[in-house]
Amino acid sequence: MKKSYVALSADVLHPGHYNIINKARELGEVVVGVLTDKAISEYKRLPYLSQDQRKNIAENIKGVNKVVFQDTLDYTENLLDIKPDYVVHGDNWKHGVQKKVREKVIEVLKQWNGQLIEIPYTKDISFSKLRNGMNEVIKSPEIRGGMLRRLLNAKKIVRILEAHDGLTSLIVENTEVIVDGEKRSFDGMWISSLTDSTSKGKPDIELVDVTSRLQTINEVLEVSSKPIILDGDTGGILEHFIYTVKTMERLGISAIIIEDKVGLKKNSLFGTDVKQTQDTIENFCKKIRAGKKAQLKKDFMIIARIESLILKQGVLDALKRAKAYIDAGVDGIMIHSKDKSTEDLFHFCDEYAKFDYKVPLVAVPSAYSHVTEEKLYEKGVNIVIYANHLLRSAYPAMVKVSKTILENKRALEVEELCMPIKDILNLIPGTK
């Protein structure tokens, strides 16, 4: 019997998918390649179901004879292994990010005179409604909370952007570009104590407490579906940190990052220009252990932010702390640096790569913004956080508009600096 090959994400199935399966059944035995999280993350956001769950769904579709994983968006490996007589796909991939994938499929099939069968795009299916429905499911704490770990398993580097209110979280949620056929977007958002405090007109000294910060967190949770990493400052005293962990896990936050400092917290980018005290390794490890003991599920992540390079304690001290924090059970290490040369940062990364046991490594390139994500990945970084850029870009724009109105005693001159009111209304779901 001849074989037909169909690749599916199998996250949300609609009549168009069943049309493809039915056509494949007419042609012969049906082999379904379920796209793994890694493959899907190459061109769009992760599905809300895990790849094992999606494989189970595909195995229970009537007429499917065999199910395998497809680990890349490129079909080549699976096609060479299965050598199907037919590949069946919708005709909606002739343009866009999968155009090159389609061309490669045709090229590979020629090796054994295989044929690509394309099914006309199914009308009357609203993908925007399907996507919105999926987003509502993803917003559930159980699913959103585990997204960061899945992303770390699926992607070379996880890209995070700061959000400090509901509007900026919508920007992180929806902004995407296509560069050289590659679709790029942000994988999640960072709720920073700096931008949260600044947007409230307060200093970044842990003055805005957890209760106040919950207002921002809830604003973001209500309108977005991507995973959230929370800037937890020092985490506070150990007894308070336990309850912070419980609260954030319950809300569906994926991770909290706490820095190994004590006393009155000052922003790290001040370095040694202001008095900052690093916690002892022993005390910080106690806080890590207490936080890990307090969480209920393994998905929630506690990430330790090492301040040794900021406080000029050196790479060796940073490495010593990293080993101790990992032994204490931390789920990730953030190595912080304000050195534009990145000499110490990269030295740390090179030595960290030699550890027998490592956890994901986080970098925040605020001071070394010239360094590309590719370079950070080469150095072993797993998460890159753009920590304050939306707030920093908004402030000068608003000041310019304010001054221009004052200078001209009218608003005409600022119209080109502002988005149309209609676009503002359309930006927010449910406005109409």
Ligand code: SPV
Given for the second form:
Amino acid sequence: MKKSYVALSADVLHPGHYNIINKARELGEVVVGVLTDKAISEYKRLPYLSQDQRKNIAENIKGVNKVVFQDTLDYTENLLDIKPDYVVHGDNWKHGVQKKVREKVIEVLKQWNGQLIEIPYTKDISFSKLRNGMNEVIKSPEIRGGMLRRLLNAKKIVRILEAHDGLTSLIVENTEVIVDGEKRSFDGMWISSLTDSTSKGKPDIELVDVTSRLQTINEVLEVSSKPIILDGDTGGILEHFIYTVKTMERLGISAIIIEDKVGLKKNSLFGTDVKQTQDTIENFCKKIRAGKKAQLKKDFMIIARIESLILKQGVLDALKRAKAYIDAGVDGIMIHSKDKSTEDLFHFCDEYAKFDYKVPLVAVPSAYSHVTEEKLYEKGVNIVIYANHLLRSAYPAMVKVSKTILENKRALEVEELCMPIKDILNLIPGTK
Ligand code: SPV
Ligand code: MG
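Since the one above is the form predicted alone, can you give the form predicted in complex with ligand SPV too?
Okay, now the whole complex, with that chain kicking things off.
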């Protein structure tokens, strides 16, 4: 009996998939390789079902004889293991991000005279409708809330960009580039206290309180579907923090990051130029424990942000705090730094890497923006947050346009600085 191999994500199954399975059945015994979250995250967003659920679905497709996981987009490992006579795939991967994967499949199959069988892409299905439908499902609080943990399991480094309203969340949601055949996009968004406050014309001193932050959060939740990490400032007093955790978990926020400061909070990037007080380890641990106790399910993450480097308390203090916060039950550590030099930051990372028990590490390269994601990954960072860049880029553009109108007493000169009216009209679907 000949063997055929089909790779599937098995998230949304449609007639196109059944055509492929049927073809594989005609050719021989069917082995399905279910793409793991890790494999899928190499080229697109995570599906809404977990990989175990997807495997279960594949196992229940009529005519499928065996199901295995495929842990990379590259088929090689599974092909060498299974040595199928055929690989069956739609003919839509000849171009785009999967082109190289396809070439490698052909190459590997040659070793035992295996063949790639391609069947015409099923054109009569509205994939964009399906995808949009799935986005609605992913937006449900439970699925969206759990996405960050899944991304952490699947990806080397999770890439997050700041959003401060519905429109910026759509930019984080939809912006994609292909570089050297690699598709890149953002994995989720950071709702920053700095940009949320600034876009409201207010200082970043916890004046924009949880109730006001909820307006922004809801705007973002309503129009986007990627996971959200909320900048929770200090978390407020413990008795309030408990409610914030419950609210955010209920809404489908994936994580809240709280910083270990007390009193009137000032933005960390001021460093020691302003009066800022770090909380005691004991107090902050109490807050962490109370927060962890308040959440209902295990997915929601509370991440502790250590301000020792900001407040010039040194790497040893930061490490001591990291240990204590982990013991108190945090799900992640954010080590913040406002130094262009990464000496202290990387010293922290190197020592942190030696901890027996670690939780995901978060870095915010605002001051040290020359550092690449690869370097951060090498230093053990699991989440990188670009914390304020959409607002910082929008503001100078808007000031420039305002000045140019004043200088010319008309708007002609700003046309080239602005998107065409036709484009803004069509920017948001449903405007017409
Ligand atoms: C924010 O974005 O609000 C932050 C990060 O808290 S920072 O501005 O660097 O303090
Ligand atoms: Mg902040």
